[in-house]
Amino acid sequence: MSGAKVLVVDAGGRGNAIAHAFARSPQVEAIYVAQGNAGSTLMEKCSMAAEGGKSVKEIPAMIAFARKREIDLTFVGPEGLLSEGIVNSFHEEDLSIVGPQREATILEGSKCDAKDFLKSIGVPVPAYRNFSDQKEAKEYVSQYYGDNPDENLVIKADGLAAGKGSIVCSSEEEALSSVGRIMVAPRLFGKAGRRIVVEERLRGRELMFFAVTDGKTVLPLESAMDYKRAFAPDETVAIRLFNKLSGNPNLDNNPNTGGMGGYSPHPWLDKELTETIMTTIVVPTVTRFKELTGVNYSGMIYFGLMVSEEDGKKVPRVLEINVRLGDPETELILPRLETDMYDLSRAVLDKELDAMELEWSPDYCMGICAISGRVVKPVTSGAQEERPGYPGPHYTNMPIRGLDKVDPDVLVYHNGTALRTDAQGKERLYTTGGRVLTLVGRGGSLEQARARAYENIKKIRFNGIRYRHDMGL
């Protein structure tokens, strides 16, 4: 019996989770993962997209691979390739692909332009100013703190920064330093920091809200409680050491990451708040974007929100938009999806999302990201170089042990791994990134899922391994 062939474009844990969701569909025969990692070869029905023994990584090569292997559907994970126009390129070749066109990725590709768009259509956002000149930005920062001594700011790089382009400030000194560190030196986020958003720091609770759209219909997805800060609040010694090694003058700043893990379902996203977010934020963004630009937004979308209590009501405001699924949220949400992933993707492509009713498992999924933490390593001069670890500079190429001891019902999605041959000629698993693995435990309650995750993450070892111990409490 032959079935559908799917190409998943992603290099990380999100791609592992997307491939795993497609693998559960009885309609799908084979999943190929372009870019991929070691985990892409360890799941049922899945293999790396490769030609001539080399991984397929560039858009033209992906198009050639899709044609040669007669791929029925391609699903794109990362924002970078979406911004480069992979969807447009596939459309030009009459190939089916899920994701927004290049013209729509401006909603994530430029925080400055996205904020201006949202403000223009009446979607609630924090007070903000955009800057391309660091002197003007610093003058505004000093003026803001002079006028608002009890408030604070968030400094954001305009462009794509792998989810780490925001610095939440706690003082004027830190805000001024952040402007310089993003725009001048050491240019923390590269060219993404040529422009910045200086934004009012809101009080409330952060929420990542996910949805899927075919351009006509918008459906909310399940969400996850995500832990963005690198350390637990009580890890004061580790936080101060990280900042000292990173050159941040605010030694007490707990840095943002792309995500350290979390759990799903979300603990306080109820039906009423979901309806408020859909009617005031999500649907207006999708529909008005088409009205104002002529571009039909299709695919996944998620909103970083701050939800504040005002006059007894929950008021959500948009901090940022992402034109894709999140990482690690995808690893927490998609294992709970009971609707066929292939059917859902085809409904998006065929503009038949209005006929879909999404079904979700009531189980909890708890995910823990094992990251490349602080390591002191000898260098060739005989000295030792200490790196603070993710989300700062970190070492890679560390051998990973213990995955064979993880319980079979516990999911392990690979964020940054590769299979290599060691000095003895044996194939082994090595770290290749800041986030290395996301381990997901499942249970009928959060407590059960949390226990499964934490008892199994202890079985995994690599030099510098670190993870938060407080998630789900």
Ligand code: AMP
The other form holds:
Amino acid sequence: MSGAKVLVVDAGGRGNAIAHAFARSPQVEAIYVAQGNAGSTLMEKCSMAAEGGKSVKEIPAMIAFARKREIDLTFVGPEGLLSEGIVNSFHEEDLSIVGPQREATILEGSKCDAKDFLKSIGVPVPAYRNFSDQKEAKEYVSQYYGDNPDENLVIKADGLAAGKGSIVCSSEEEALSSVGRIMVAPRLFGKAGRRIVVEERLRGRELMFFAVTDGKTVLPLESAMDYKRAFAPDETVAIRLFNKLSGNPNLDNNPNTGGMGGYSPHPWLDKELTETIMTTIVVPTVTRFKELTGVNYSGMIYFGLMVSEEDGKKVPRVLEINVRLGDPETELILPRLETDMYDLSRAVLDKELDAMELEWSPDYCMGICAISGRVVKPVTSGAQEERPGYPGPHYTNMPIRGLDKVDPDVLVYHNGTALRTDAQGKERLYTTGGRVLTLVGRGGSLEQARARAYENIKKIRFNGIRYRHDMGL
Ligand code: AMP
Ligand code: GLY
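Requested next: the structure of the form predicted together with ligand AMP (the form predicted on its own having been shown above).
Starting with the chain above, the whole complex follows.
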């Protein structure tokens, strides 16, 4: 009997890690990744989804591909395609696909509506107000700082902004200018900034919490400690230079990224906190969403939480919901999954999650994202152009060296790479994005996993390569 064929829809490192999890299933014969990247072609059983030599990118082409190749199951990574309704389109064609339908993606697609929904069902969120008028928002900001001189605000674009749509402020001036930067043309996050959430800045510890649901049963996944800021806190010179080059007047703001790496298991997510989060946040969100909208949420879901210590108890509050797995969290978590990924996905589709018990390796996985950092490039005679690097403007198409020197026990997931032929006719790997590679070291302790990851990332070279040195300390 031949094995199952899986289509993974994702262009980044998360897609590499999902494909890698399917590849470990003895039931799976082949995994195609759309649109994938160079990493998708370098893993066992995996290749890029292509038709007539062209990579499959749009939803209709994915459907045609799934039909022609007799794909048994499709698994979707990114929020953009989910919001476009890829799941609805596959369902119309009677094709099996794991992910929430379009109607459920509002939970990520509108931060304003998601906060209103959570508040209405009694899920704890920070105090917030939604605005579609920048003048009213600024008046509220000024009033807030007048009333609460020791507190701060976070300003969030309502719509999808590749995980970068929130500005954590440290002063009234910063909050006021952030409202302007998001809402007034040229809007920093485009039309995602037509509405904003203005939210109290919570103190506490941040936690990304992942779960999987078939709409009836919700199971927690493992979690990861994640480093969202672009720089280590003591890299003050680099932070100021980044902001100067990005045109951000708030020179000391350490910018948020989609994530610079981290490790799993999470150091302080114990059984009790997992239970609290499941009963007060995750289960009510899924069940009440169905009751209020009639929409059955199915697939992966992840909650960005801030956990505060109040009267000796840990109190989690929701900062954001995502209707998918995280990137790079997936690269840190999924290598530890010992349950068969194909069985897990089938259980979601067949609404049989209640019969599943997820198994995880006790190992630590530490992942470091190598990003396209600051580069000064000569442009014309004598002139130079300087770009600050991810998460701001950055150069791509830089040749990558050293992957052949990485130890075989270290996982290399590609976030933004492509294989191209150089002037000498040799096939080489090039950077194509802000985040380029995530190297994952594994070990019986965090120290071991950390040492494996940092020893190996030193072997990678490309112009502008940068990564955080302080993770896991
Ligand atoms: P979000 O886009 O809502 O996930 O926010 C991105 C990041 O900004 C979070 O991961 C936190 O680090 C930070 N953040 C967001 N909201 C708050 C808040 N209310 N208080 C403190 N930090 C926040
Ligand atoms: N790591 C953040 C995200 O995937 O949204």
